[in-house]
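Given as structure tokens, the chain that follows is alone and in the form predicted on its own.
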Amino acid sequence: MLNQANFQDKSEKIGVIGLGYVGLPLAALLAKEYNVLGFDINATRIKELKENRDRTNEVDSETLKHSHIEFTDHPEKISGCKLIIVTVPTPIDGHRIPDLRPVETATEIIGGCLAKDAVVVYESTVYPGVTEDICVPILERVSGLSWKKDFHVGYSPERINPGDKEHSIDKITKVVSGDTPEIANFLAEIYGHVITAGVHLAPNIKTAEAAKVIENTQRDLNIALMNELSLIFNKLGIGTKDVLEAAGTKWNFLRFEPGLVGGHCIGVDPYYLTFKAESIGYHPQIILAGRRINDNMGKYVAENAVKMLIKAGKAVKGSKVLILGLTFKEDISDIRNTRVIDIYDELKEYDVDVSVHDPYAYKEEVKQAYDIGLMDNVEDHKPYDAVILAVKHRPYVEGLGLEGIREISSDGMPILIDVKAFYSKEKAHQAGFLYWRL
């Protein structure tokens, strides 16, 4: 039976497989106590990681340096490792089911090599049920061994918030399960030395999983409430914002913002239960209703821009839209599922001239994801019709304000979107924009 001591010794390793925005930062932790081994199919990934590089910008230079993270992509290692914790994607396909291809392909890797007594942590989102009716059978049939006699498996849901530096991995209290109350506990144990917030025990591994997918559920349909009264507000001529500011003067109201709803985890999780709900023959409603508002956001931002050109006297087609921000949230360089590509789409669909810039996407991989040219300056292709501030990145925020976009505008009546309402309603009038935001 394995035993905590023995890892803290450093004499048993964990081996963490995935090293994105979850999975990183998660070895990080581990690795100031114990002996870690980061494993990634990426190669490229491996050898930025072992060059003391993050393009996620999660952890940095110094703490990689300082890690002793043994970075590898070579499959053989993990069976060195007696905890193995899974850290990949599990996002979701273009008819909106989930795509578990990618923890499939890790446990079939763990699988081939994966050591007797050894124990697999799952924290990737899933369905209730995934761990042990998917997970479990592919470790079975790859390695040849029994569950809960040769090897065991348990499940702890990953709750990092990217770009984040506040709420940090170790300050986020940590669910853990596992398939026998003595795995449960020994799980409770490694991640407990490391996380500072403490541990809550799930009763058996599907409660865990499914805590997991209603936390981002919950948030979701509570922008989707938010989104819905923009549209009513909007309609109304009422400022949603103001309304907010009102409204949230009373000590329960729950201060939650209309926007766009995208990335890897509050745009994706609800299918997952909305899935694994249809798979039993109950069918959700509300679920469903609040990611149809929340999806429709981008084309509905996209639709009040091409009124605010009229609006202006502007030509539709075949006039200069600026879009500021790409990624799903401000300050990371995560493109994953953003929910911008929605306005640049619907835009393109009128033949406006969209140009997009974004300081901390890579372009390689928005040329690949999008097929867009990512600008290296706002000013390239000034002046601008109307320009779309989309995501709230500190650069814009502080380098940026209603100067400067002045400047890049066009004479006449220039248009300011403003998708996140950050500035100022009064101060864009005054600077003279024709201005709209949620």
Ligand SMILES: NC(=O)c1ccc[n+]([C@@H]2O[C@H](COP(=O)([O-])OP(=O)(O)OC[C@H]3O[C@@H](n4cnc5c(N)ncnc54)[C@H](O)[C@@H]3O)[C@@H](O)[C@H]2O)c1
Second form
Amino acid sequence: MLNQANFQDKSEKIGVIGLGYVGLPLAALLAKEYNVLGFDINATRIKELKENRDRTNEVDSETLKHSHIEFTDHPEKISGCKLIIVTVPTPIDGHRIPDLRPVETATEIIGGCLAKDAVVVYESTVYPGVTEDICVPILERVSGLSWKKDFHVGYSPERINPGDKEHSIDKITKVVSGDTPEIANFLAEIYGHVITAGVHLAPNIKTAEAAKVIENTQRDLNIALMNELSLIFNKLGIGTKDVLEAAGTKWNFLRFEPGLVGGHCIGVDPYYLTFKAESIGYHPQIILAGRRINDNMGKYVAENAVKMLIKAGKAVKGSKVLILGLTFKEDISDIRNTRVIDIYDELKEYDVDVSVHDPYAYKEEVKQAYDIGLMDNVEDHKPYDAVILAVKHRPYVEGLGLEGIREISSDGMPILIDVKAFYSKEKAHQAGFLYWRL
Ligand SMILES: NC(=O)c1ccc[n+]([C@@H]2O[C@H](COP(=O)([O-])OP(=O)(O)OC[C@H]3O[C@@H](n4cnc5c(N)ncnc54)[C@H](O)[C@@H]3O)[C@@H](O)[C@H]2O)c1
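Structure of the form predicted together with this ligand (previous: the form predicted on its own):
Okay, now the whole complex, with that chain kicking things off.
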């Protein structure tokens, strides 16, 4: 039977499979106390990590340099690990169906070099049942070993918030579960040793899987409610932010804001839950209604930008609009499933001349994913008939500011679309903008 002491004295090794936004910070944290192997199928990523470069900016070069993580893209190395933690992506496909291929492929790789008595823990966000009903059979088939006799599994959802330096991985309570009480306790000890916030033992694996997926579903729905309120209040000519500020003075009013819901978590995870629900004959209503509202917000923002252009007396076709920010949220470089793209696509439908700037997104990734050439400088195509502050990246709100936006805007009646309602309406009006926000 494995015990935490064997890992602490470094006679046993932990393998982390998939070194992205989740896997790398986890590997770096574990490496403070344990012997860690970091495996990824992406050879470029491994090469960069070996050179102490993390393009996600989650782990700095100094930390990487001193972490002693053994980075590899050679699967056979995994055979030396008695604890294997899986942190590969769990996206949805074009039909919004869970795409479990990365989890399945990683599981096949692990099955091919699974040591006897090893424990495989999944951290990727999944629906209840994936670990035991999908991954375990793959592990058994590929390894020829028997579950609970020759190897064990666990599930411990990752709750990291990329770009958030305050709620770092060690400061977030870790939900832990195992296929037996002994394995759950063993994992609680392993994680508990590095997670200062402590661990919460879930009674079984499916409970832990469900807990993670509902965290993001709840957030998605709360934002959807704010978005729906903003659609209503816009029609009524009432400022949503003002209403929320007033309502927020009640002790039990939940503070959420309207906005675009992108990324690969909040906008994706609810579909994992609804997929599972549908598969057992329950057709979720509230969850999918929220998804529909949130998925339409980009188009709604673009339509309002067009209305503002018309109000300002500009010809929509050929008008010049600058979108500030493309990533799915502020101060990170991640462009996966960004809903800013919906604003862009909708404006293009109107033959608007759209320029996009982002201080953090990688140009080549943007080109490949969306076929958009990011500008180097916000001034490159000025003057703009309208500026859309889509993502409140620090360089925009602390650097460029209202004055800067005014300077790159056209004369006459410049337009500012402030998606996240960062600026005060009064100040925007004083600066001469025709101003709109969610
Ligand atoms: N990023 C977040 O905010 C966040 C937060 C909590 C949970 N999660 C969940 O964590 C999981 C990982 O997310 P992420 O953002 O780190 O993804 P990511 O895309 O940043 O990283 C995944 C890494 O896994 C690698 N990979 C893909 N298939 C592989 C395979 N078969 N074997 C080995 N490596 C493989 C990729 O090359 C990549 O480097 C997802 O399930 C996600 O939903 C993400």
